[in-house]
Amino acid sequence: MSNISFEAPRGMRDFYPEDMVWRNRIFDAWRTAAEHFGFQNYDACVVESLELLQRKSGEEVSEQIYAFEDKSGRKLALRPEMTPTLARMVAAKQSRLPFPIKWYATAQCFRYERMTRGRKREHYQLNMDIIGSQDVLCEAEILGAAVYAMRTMGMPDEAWRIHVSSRALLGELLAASGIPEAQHPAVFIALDKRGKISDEEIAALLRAEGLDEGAIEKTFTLLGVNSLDEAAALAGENSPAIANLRDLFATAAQMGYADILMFDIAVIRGLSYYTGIVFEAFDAQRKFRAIFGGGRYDSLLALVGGQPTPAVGMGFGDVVVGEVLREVLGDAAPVQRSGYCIGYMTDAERPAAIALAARLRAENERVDLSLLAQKPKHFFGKAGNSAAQFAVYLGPDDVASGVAQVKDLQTREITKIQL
């Protein structure tokens, strides 16, 4: 019986009520934003078939999968991301879905990895995807919904930026530098490691892919491009990738969030299935990991065995945004007070307290009814620490007179209520 640990398993989080205030602030903003932009909710079990995950994921992810067998020997795993599941669900009904579809989910995902700041072994992730359209309006709508979510959480616009680039643009520029297309995926993966490993190590990776020293130098030069105009000068104004990016910035301006977007050619996104625009959001100081990221991945459905279908998606985790929110808003973010706390001095006043609670609840008010008789000091101390807006405390005189005092816990104003 002794020596049981009361801790959660390593890397897994417990959420006490004070933690849930923050989590619900994030989850509620996600849901509000996704629905505000016309996304439909879907979900699937966190347990997936291991085969599906391995087919879709790169080698790096496969090593980090929590895999196990059920009692009949089925190979299962806790999903590391939602996208393979989404692709499976869409492929299963591909002939019957009214494309383009806009779907969102708040999905728990697991990765077995070393724990550093902003990384646990599980996290929750808002996934928003638009499947069945090549139009850049898809990217604009997804980013618009993400901006709406950040604003709903209380994050000021100036505290963060969305860094935007394009796999297609980088592909055009690499091709113009004489690097053959077959090598592009390996180049993307190498460049994505920038900041995590040294430039010399990246150069060694590129060399291993068969790039000569001239091509390697040109690749690093491309990463020095600082604006869309500089990129256009290299790619040419007829570049489809440049036109696509200019469309996105113009639509973002119409939608009211152009100031948050910035072109950043260094945004690569590690996973190799992206095909067009890619994006990552960071706090303005770049103190934290990416807040959210995503892009266009037109080949995904084909990858799991479905019909080729254009798609854009994003993942928005709860851990980093929680850290950024606490940094920007401070730990004492405002509490939304609502409803009533009701207390009573002795058991003689309890029936009146129960009756009042029943009446207020029937009027659609939130009521926290004391479970025991309390001294006024104890009752008002607990009520002040709660999220209630009003406190009502019943003593013998209140019950005898049929009228009680209602205290507004914010303004300290006192009003009366009939019992």
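Mind giving me the form predicted alone, seeing as the form predicted together with another copy of the chain was just shown?
This part shows the chain on its own.
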């Protein structure tokens, strides 16, 4: 028999304790930010109906995800994202929910696709959604929570930016350029590939959708718009899309993160269900894929069979932000120290060590109790590499006196503790 590989399946990940330090830093920041902004936690099954995913993303979704039939012949899939599931859950109880609702989830998602830097075949993703309101304050709240999460992780403001645009604005500009509304979805999908394929290939896609050379030239000219004022000059100050964007930037200023926002008409988002403001966050140097992205999707609930309901949401994956954090903060995982390590010299001191550990745990302290007697050098070496803040090592003299030394592993300060 051949040896079994010890590697995780291609595109999947294992998380050793040192990896979990980084992952917990991200997850803790996500949860803290979402709840700080009043979002309620939800979850769902990781297996979803393939029909639901196809209705939301088209038949081609089957080529991009882990799809299968169960033993009863049902066509199912591992969820590639959380938004279709959220739409299904909301539609199921739509008449009983107290709209607007603010929900968040940390979901593991799976996509069977070509891997590149920042893209695996599985990832964890924070989803935050507000359903039931058309107010731009919804976009501002979601972006505010995302900014709070990034700051909580330790990401400096100058290290990243949120690029903001509007599907509605680009639609207005395309219409003003003489491009029929029926062709807008194809234009959005083609332009979203900019940077991934050449402009010549994008032009070929637009020709395939029936755009003539004049319309293609006008489309690329629009992508040269560099500011919201320039866009307003083309769309007119009476444009609803311009008004929404100005409202968002003004609200972001009130919330204290306007300096992180920047208008970028090239942000389109490839999924067809987006209807209004869209956004993507990138590191300042643009070395990595998008850190997070999202936007307004006012028609998705109706698409899955629910009642038409306005909504806005975002997805924030753990892979890219983990890479950006390591780039900005360094490879060494930051240790958040707390609690105690307790060790002992011989088995004679073991009962005292157990009693001290039990007492500290009853006081709600975290305690890592050594499982065997150790020499001081070995114990303090392991304690120094742990996440504990304090170390207590018991020898015969400590037990005899009923007092032990407590070493602060950061400051090296020594204090006393009663046994």
